[in-house]
Amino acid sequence: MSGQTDHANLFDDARSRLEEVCQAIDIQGDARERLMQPSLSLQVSVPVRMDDGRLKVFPGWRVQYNTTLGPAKGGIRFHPDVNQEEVTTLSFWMAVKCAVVDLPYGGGKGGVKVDPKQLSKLELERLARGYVRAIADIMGPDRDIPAPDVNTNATVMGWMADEFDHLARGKVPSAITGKPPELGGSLGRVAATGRGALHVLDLWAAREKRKPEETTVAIQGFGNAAYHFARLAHDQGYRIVAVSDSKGAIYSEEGLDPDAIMEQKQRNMRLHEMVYCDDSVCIAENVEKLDRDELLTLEVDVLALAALENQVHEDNVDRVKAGALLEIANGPVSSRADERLEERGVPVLPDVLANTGGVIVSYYEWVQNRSGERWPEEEINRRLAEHLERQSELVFERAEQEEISYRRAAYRQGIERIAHAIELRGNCQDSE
């Protein structure tokens, strides 16, 4: 297979990494078989009454991938290219990443095939509520806990949480995470994915004896996770030289100010009075404009990938000149490209470790909702840093001891934990 992996092959590409883990470490055959397929896959239709009176029906999915360690956990994305293969793959990655950072969750993911930029705010709310009604029978705080993902946010999660409360005839705040704080959401959740990615980068940089002020960073993407990563990294001294979005990229050798870029984007969004609009980082002034794919080829110390899956693939990996890659998005590097980077000695800080900040703080939200507690943001951030430091050091040490890549070390850590739990539940036997 050449080029960018399409959705039809995305799941096979992801499972190839599972095959490598199973061959490298001692996992019972029964456990391996359970890990090769999702536990549950649901396809739904979501009818929405549009503002002009027409009825439109949007296809949607929810997949639960191996819930041995706990209830399914994972986001919901609204995107015109969403399909079942993608959602299944994302749920697999969620199962692995929850295990990598030792959370009591399985993998879950959901999606609706829709372009949210074409919807009004009221249409978007009807879609969010309709999706919850469609999957309500398989979700809940002990079964499947959705969260935000691409093109969904705290506002959308608030609508979904309210709809689930109506269906449950009671208050069930722990059924959904990523909610507004006023509805039981955790402080620190909005910035958690970006903050967690920065923690992982900091830990790696410290091991490499690399100082932030001596490190240049290019960021593909400027959504929620990318913005907060950029903002926090900039404050810490990293030089953010380039960012991009779906419309293009901007570059400045002296460095960019992420807050100034976001402020200008938000000002334009307020002028549009829309939840989503087509504003771009390219509206920034006094910067060099680049094609969005050019950002991937810049000679920087760190290339942070915070867009969608398979952005670095077999056809463009040889043009990547960064000294290291940081995966903030899910699966932004295909397995073939990953092998090429490994051969070249380019370290990749993998998604199943680097972007776990969001799900870790979602776990804290779930715990707070179930206990009735409210933790201050400083406490959330402290717990996140300590949790990521413990689990990251295990991955880094394993990679060093076994002389393997960080991704291989992370996958072995996660899959071992899931497989061991499967074996402890009984009814497993070796086929050898």
Second form
Amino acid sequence: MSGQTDHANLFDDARSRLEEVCQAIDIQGDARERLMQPSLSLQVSVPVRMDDGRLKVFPGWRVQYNTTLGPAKGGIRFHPDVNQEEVTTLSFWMAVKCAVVDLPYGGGKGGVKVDPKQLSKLELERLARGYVRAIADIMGPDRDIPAPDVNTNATVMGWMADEFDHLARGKVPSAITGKPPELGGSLGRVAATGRGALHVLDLWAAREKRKPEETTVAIQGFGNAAYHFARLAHDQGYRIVAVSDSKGAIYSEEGLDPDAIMEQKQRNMRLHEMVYCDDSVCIAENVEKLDRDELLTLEVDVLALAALENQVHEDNVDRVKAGALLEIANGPVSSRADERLEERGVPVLPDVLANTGGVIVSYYEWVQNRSGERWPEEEINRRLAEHLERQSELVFERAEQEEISYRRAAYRQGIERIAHAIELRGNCQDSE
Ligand code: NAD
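For the form predicted together with nicotinamide-adenine-dinucleotide instead of the form predicted alone, what are the coordinates?
Starting with the chain above, the whole complex follows.
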């Protein structure tokens, strides 16, 4: 994506972080070898009949990085910049993330190289169904369970789940998570990533004896993850002074109201019967407009990154003036930039912990689908809060005891768990 690290380097970057963790916690031999490569990588072509009768073929990928702890789990991204390197890196991060929060999952990720905003609703549905047909052989509740990611939402997951049911000749709701509740989706899933990020921020703020009302926050991105984070943080008293999206940024010293901004965007969306909110946050009135990337350099207490990977990099990190960073997106800070922040003593609440709310509630969806239960939203939110508190405290304590960054502590926690499971499984899989 944008930024200074190209896609090939993204995976190298991720692997060098892995190398460093393996050395620090003395993971050698089998586990290290296995973790350096994805276990399965599938490239597909997705033919789509366009509304005007032409056929267009979109390249797509699904990567299962590691499935030692359980079936692969991870979202599907529709974006013009998607490529194999990016999907592989995202699947690696998913493997680490699921292990950091102790879920019985490996890591997976998928994507299609497409600008979905150029497609009609029917074309988008055909693309979603075609992608599922292309990867169906490696999917399933015990093999690989997709979910939403950038530009794919509950509506898209509903089409995908329906397509998988057709192929399976029966109902298999646990094959895909993030579905609409009417089709077996979990209550609370849509807001879960933002809610989870807020829990992690709250837990950290409590340790720092920092009160929400004394904390200013700037948020990069105003999509699914960012909006729910913004709304819940605003309700809790944090002052959201700036938000941005791909088209621009807005600022208000007194604080913005995320619901008012979303309400305006959705009104236009309903009017035009769209699947995505295509309006920018810049439609908000009575606020200052900023250049999109100026938001990254604001003097705020917390900079929440909720757009795409590699947004804070070697060339702009020294202009970042926030007191702390919260990574809601996957990989928004490059490893070089991360080192600089560490040298400057700027705490970073890392993606592999801070954005796990979505996958945790996806796990609850999978459990509900498999058991035929439906849990009330309060119960889901309570479980999510308890789950994140347990795992976050382990990361925070480890960081304190070993005098390392939160990211290093989280990676050590996750990689240690995967490596231990690899050792316990013995040697059978090496002769497959
Ligand atoms: P989304 O498509 O709903 O939103 C992405 C937002 O980022 C949009 O508002 C877009 O305009 C904005 N954006 C894109 N480029 C930008 C730029 N250069 N500057 C500012 N804004 C920009 O996607 P999402 O589901 O909210 O995902 C956002 C991030 O969170 C991704 O990294 C994704 O992998 C990660 N994530 C999402 C979930 C989830 O449950 N949705 C879970 C875990 C992690």
